[in-house]
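Presented as structure tokens, the chain that follows is alone, the form predicted on its own.
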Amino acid sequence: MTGTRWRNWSRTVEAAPATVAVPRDEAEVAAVVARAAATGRTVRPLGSGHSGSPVAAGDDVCLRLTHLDAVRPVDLARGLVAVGAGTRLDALSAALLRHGLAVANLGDIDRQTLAGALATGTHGTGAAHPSLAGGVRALRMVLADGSVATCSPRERPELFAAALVGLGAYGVVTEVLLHCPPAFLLAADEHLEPLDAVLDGFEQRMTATDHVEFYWFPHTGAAMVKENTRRPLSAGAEPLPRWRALLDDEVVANGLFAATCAAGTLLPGLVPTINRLSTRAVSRRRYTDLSHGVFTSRRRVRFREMEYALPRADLPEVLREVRRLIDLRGWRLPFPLEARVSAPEDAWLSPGHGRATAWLSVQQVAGAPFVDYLTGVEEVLVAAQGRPHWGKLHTRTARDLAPLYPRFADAQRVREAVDPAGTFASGHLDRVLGRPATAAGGGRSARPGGSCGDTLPGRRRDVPQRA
């Protein structure tokens, strides 16, 4: 298939691949990669487009893995399931439930493909819980020469450690061996608290139960705290009444929020008043439901997002500094800032590698000015030794990132070994990981051009944004 134009969900990245292949199985993936490598072309796998950064974008050969969506039990007693790389997370949760299993931890969006979510370090929240990558026991992938490799902590362990959160730079993942716990419920308690109280007791608050996060509404002193406690299925679900779920999640969280964002974009001076009124209208919710139904929500209002992983103990002061900056610069922000935590991880390029992590996310509604806001806040996050989420907007380069990751040089070395000619290279990957030395010195085009080279698309000429 040729001539297909691609753009991501948040409309920050566009690309026009020369070829889009939709292989039916792993053998066809290998054949596409081998042909591309033999003719000096580059290959990028495409997920569902939920990354705000250009991590998936390419202008040569792109792969859609929609047919690689099988979910097959390997060892149900141990909770081991082989999952096709193109399986969407919502479909995965539904398939696992039929076997009495669940995904251990999820973010609040489940429309990503499994491989795309792993490649960018997608995470949920929970001080004792790692990101999605923490449940992976092995990867099956097609390498740059078209060969198929399996890697795990025991088999090709360095490739596993590099490729687990690998940005698609090491090969095309075709199947994931995932450890899944027995299906469980989450007892949810969602309520408002004063932001200062949450920050003053941050460590205690974020470790009070299994999964805790909070949202701060700029121009107010209020934070929406979400506490989710694990319960066995035998405890019994007590879901929200259908009318309440529709009212809260569709009418208010999507419809009314879209209207207030539109009003705030046209008349920014209204935003502080709108935010204050919105927080006063929030009522407490308590309910118990299947884990994936509580972890995730429908996000119909398009937005641009930046998220950084910080040393966990530093988040309260960092957020206070961001609040001071917002007041100083006079930004008007309808979207809340989101704070989460996660456990240390082993994957070399995971933003949570080797340290207890707090995540701070800043968002701006599509159509509103966002570059000045994101880059201004980014300076605060960088000063706090923050590591950017690979799938979201940021301006960091390999030179900036190398000192933040103890195994960054090893990740570069493994990339050079498995893809010396840059078959999986792109302008964006060269920017954030460095360019493979062999590809840089060769005659082939290891670095596709096109419209996706910048890490902050608001600065690109071909996708106009309001800066």
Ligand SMILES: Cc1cc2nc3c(=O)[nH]c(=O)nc-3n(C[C@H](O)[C@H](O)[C@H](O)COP(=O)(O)OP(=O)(O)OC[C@H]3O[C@@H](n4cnc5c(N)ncnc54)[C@H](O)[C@@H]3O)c2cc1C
The other form holds:
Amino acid sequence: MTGTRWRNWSRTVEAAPATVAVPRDEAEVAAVVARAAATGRTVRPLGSGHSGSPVAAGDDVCLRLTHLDAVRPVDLARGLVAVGAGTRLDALSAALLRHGLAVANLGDIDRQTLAGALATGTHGTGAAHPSLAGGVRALRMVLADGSVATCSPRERPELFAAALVGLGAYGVVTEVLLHCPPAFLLAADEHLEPLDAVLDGFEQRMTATDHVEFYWFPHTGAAMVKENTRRPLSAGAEPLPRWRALLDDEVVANGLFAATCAAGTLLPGLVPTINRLSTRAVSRRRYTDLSHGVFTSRRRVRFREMEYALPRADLPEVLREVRRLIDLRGWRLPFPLEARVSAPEDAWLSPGHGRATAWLSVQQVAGAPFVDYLTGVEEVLVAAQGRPHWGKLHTRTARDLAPLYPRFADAQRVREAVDPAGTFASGHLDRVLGRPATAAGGGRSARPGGSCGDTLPGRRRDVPQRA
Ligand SMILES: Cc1cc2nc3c(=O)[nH]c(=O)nc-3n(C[C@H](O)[C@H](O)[C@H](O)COP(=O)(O)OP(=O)(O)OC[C@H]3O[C@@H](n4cnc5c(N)ncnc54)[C@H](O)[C@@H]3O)c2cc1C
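Output block for the form predicted together with this ligand, input the form predicted on its own:
Now the complete complex, all chains and molecules, led by this one.
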């Protein structure tokens, strides 16, 4: 397929790949990569385009792995399943359930592909639970020379450690060996609490329940707390009545929210009042349902997002600092800020590498000014040793990031070894991971980034303040 235009879900990045290949199997992936490498072209594997940063943008050969979507049990007793890299997370949950299994933890949505989600360190919440990458036992990949490699903690362990959260910079993942627990229920308790009470008891609260997160509504003192406790299937589901689920998720969370965001964009002065009224309208919900249905929901209101991984214990102080900044700068913010936690991880480029992590996400509705807000908050998050989510907006470069990741230089070394000519390079990857030394002066990463642009423009005068 040629002449295709590509854009991401949040409409922050556009690209015009020269070719989009849709290989039917791994052998075809290998053939496309080998051909591209031999003719000096670059290759970018595409997921479902849910990254807000230009990490998935490619302007030469792009690969859609929609045909690589098989879910194949390997050892059901041990919960080991081989999953095609292009499998969407919602399809994965459905297929696993048929085998009595589930994905251990999920984020807010399940429209991403498995390989795309792994590549940026996609995570949910839970102090004892790492990101999706924590469940991966091995990867099958097509490398830049067209060869197929398997890597795991035992086989090519350095490639595994680097490529697991690898931004698509190490090769094309074709299959993932995933460890999946027995299917389980989540008992959900969603309610409002004063933000200060949540921050005062942060450590205890975030570690007391399996999966805890909260949303703070700017311009109010209220936080919506979501506490999900794991239960065996035998405990029995008590789902929300269908009318209540539809009302909350479709009408309130999407329809009404879209309308209030639109009103707030037109009349920003109304936003604090809208937020206060919205929090008053929230009523407590308790229900028990299959894990994937509780972890994830539909997000139809498009937004711009930045999220940083912080040392867990520092989140209360950081969020208080961000609250002071919002008051000081007078930004009008209809979207809540989201706080989650995750366990330390081994993957070298995981933002949760080596430390108990708290995540803080800030979002602005599409169409409203966002650059000043995101870059202003980013200064606070950077000062707190934060590491940006690879799939969301940020301004950090390899030079900034290297001191924050103890194995950054090792990750660069492995990248250079497996892709010396920069077949999987892009302008964006050069910026955030550095440029392979061997690609200097004629390497393919010197190609212009097309309209992939920057991750998040710095606060410069020429930056449009509207989306
Ligand atoms: C509404 C919404 C909600 C979100 N919620 C969360 C959340 O709760 N938690 C969270 O952590 N993130 C969240 N995200 C971010 C999202 O999970 C990540 O950006 C994720 O990477 C997107 O997956 P994708 O399939 O769309 O991949 P893309 O964005 O298309 O690609 C991401 C990266 O994966 C690479 N890639 C894709 N396929 C392969 C492959 N086969 N081999 C190697 N590399 C590959 C691409 O080259 C690119 O570098 C959310 C995003 C949106 C829009």
